[in-house]
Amino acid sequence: MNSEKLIKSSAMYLVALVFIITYNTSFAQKFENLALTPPMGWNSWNHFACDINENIIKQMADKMVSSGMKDAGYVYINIDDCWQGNRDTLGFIHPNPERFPSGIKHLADYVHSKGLKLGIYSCAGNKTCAGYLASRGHEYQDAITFAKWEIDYLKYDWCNTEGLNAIGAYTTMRDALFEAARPIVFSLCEWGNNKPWEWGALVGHLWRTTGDIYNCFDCIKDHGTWKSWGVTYILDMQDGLRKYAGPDHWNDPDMMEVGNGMSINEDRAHFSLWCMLAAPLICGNDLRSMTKDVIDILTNKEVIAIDQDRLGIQGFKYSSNDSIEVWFKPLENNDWAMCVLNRNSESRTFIFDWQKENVVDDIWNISANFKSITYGIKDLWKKKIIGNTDVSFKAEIPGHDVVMLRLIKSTK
């Protein structure tokens, strides 16, 4: 073959190649409709972070079902950062073998047996948080892997990316699933850095809006270069982001600390202000030693049912007044989710008279209208129908706890 001919050919070539690279990513996207509502489980970082194995994932699993939580919603059981061994020549990623020595399709295997799902970890830069084998360069052989792990569900980290850009980085392992040819939820931890509410949508099913949580109701935990949250300090940094979520695409304030010793009142208003924000409500607690309490919070059907409620509108604060706050959130069925905050430490005695308030959500256009309609009033902690909305609403709000009603409509 002649120069001439030989460039002819590169060039056809590249022009081939170039236009099967476009094809190939122009189509490439999310997987749709595994999220339509806040996806729901279990994740070993905040209670175990590098200490865990197989046995500790199966007992989760077992314990998922044993409990009432997989009955109450809750499907997926993620394992986070230290599961990473080393990769193979060919470099291909590998689980640590004294930790998984029966590899991670077994594990799949054995969660789907019990009708869960199984969620892994990554990292977008060169080393995980922990320091382990992360994606940056591997993100379709990690994402083949992934698939023929048989893997659900993708938290996806933000250390080591010195360099990297947000968007990029996260739509390329988007892309690396989505040619991979398995379903994963792909859950994007990026800490709300490069605000990915305003770009998520298109690339995973759910974002980190904050940075990490701590198992404190109000307070800070400085490690020196960065801080982790209590879980009103996340509450807060909610304001101005609802109108990013909906069905497929979620805020996402962290997993719950939930169990990780607050108070029984700090978990339960916890627990339904997370439920409020139409969050995803991932567990991260030691399921095996759940006391009743914790279970009861945690597979409560009638709270759960507001944060998977079929509209999927993050609810919003609708007052502030001497630390308690009042926050409604649209339900079908015209109904409306209402909880009571109380962020003083000591009780706090709450009236609400409904006809002399405007609840109306302006984001969505929907109003409460109760010079209008009749609400009955059901307490979904109490789990009884306590009145209706013709009378004033009064309720002694012990610390650091709430009050969660459901208001069902009924036309007067």
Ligand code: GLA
Contents of the next structure:
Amino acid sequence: MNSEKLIKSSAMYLVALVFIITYNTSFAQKFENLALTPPMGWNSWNHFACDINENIIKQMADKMVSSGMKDAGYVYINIDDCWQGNRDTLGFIHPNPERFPSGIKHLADYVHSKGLKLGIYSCAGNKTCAGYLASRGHEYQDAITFAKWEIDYLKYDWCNTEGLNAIGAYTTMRDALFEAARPIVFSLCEWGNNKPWEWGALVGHLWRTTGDIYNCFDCIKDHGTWKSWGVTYILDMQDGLRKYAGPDHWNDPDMMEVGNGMSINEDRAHFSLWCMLAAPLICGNDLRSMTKDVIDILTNKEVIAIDQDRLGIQGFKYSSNDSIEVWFKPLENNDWAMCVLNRNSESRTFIFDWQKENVVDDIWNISANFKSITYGIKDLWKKKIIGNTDVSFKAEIPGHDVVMLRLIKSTK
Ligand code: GLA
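Moving on from the form predicted on its own, please list the structure of the form predicted together with alpha-D-galactopyranose (GLA).
The complete assembly is shown below, putting the previous chain first.
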């Protein structure tokens, strides 16, 4: 090859290389690794609904720090529906000036100054579920706005979406967020209508699996055209979904109702079960008026550690007899979490002879062999070691309550 030919072919090679690199990197995708463990935070909807303003959001950030919740791992302060005002002549959205007179960027600065992160809400449809401006037709513009405001988390709802394809609509917003170039956790709130567990991992970091939660342990609230669901109903709807969840892509059984009026036993059971499900732990109560019992539930670090375990494996129901359910969840270092739920309203005696049980997670191929391995047992609500798996376990479990254990593989 003469030198002219060599230069020519090298130049062509270079052009091709630049083309490939540019083309490949221009593919939008979700921001990876923003939720390696289930996101933890607070959201305004369950307690405040539309009754929100910037002072409330700031007070929640203050309380998240002073209550010890930040230390326990909570990070996100998420504004839900009803923050929206109007679009300007160029189509950019602005917050409601009465509720958020200082603007969202100001709020983001405040929340960030506390070492926390700010989340916001929008909807794929023409209007949000509460009837405010939504993002349909403005996806890229809204993503730019959220990035400019330094938002860290977007919950994206599914009301008023007639004629829209869910995968397409959520992918459009994913791509818009990617182009806006700020890493933002993307929470798909499509209620499980289009099986988001089958496609959500490529689009977002978490997806709602059900309709809205209702602040009651085991009831359904009928709103006429739709229903909201108590804790046990939502729990039952998670059946079959665990294989879809893992680091950076979680099933979301909805924000929590802990501290919103259920009994303390029910709050403890609700929180424990969400941890067994490796669910996002998004609190939905008024942090300013939490009782000590509620703080103790929300900040129990060893229960939170079950949720936040690095393996990111969603737990499974092992058995169900007389409304006593036994749940297991494989953990790092060959430990296990076990949660025994008493769905009866009366207390029950529970006995578990480890030597007769065969606990196998057949999706992730992990088993606990109680015949060859002795596990130490820590009661995570009593916060003490209570024995080991060589001896049967016996407990009295109050109605609508749980016993939550960590089985610690001994190194003998
Ligand atoms: C839907 C969502 C809720 C909440 C409301 C707000 O119902 O599922 O979580 O965001 O909209 O209007």
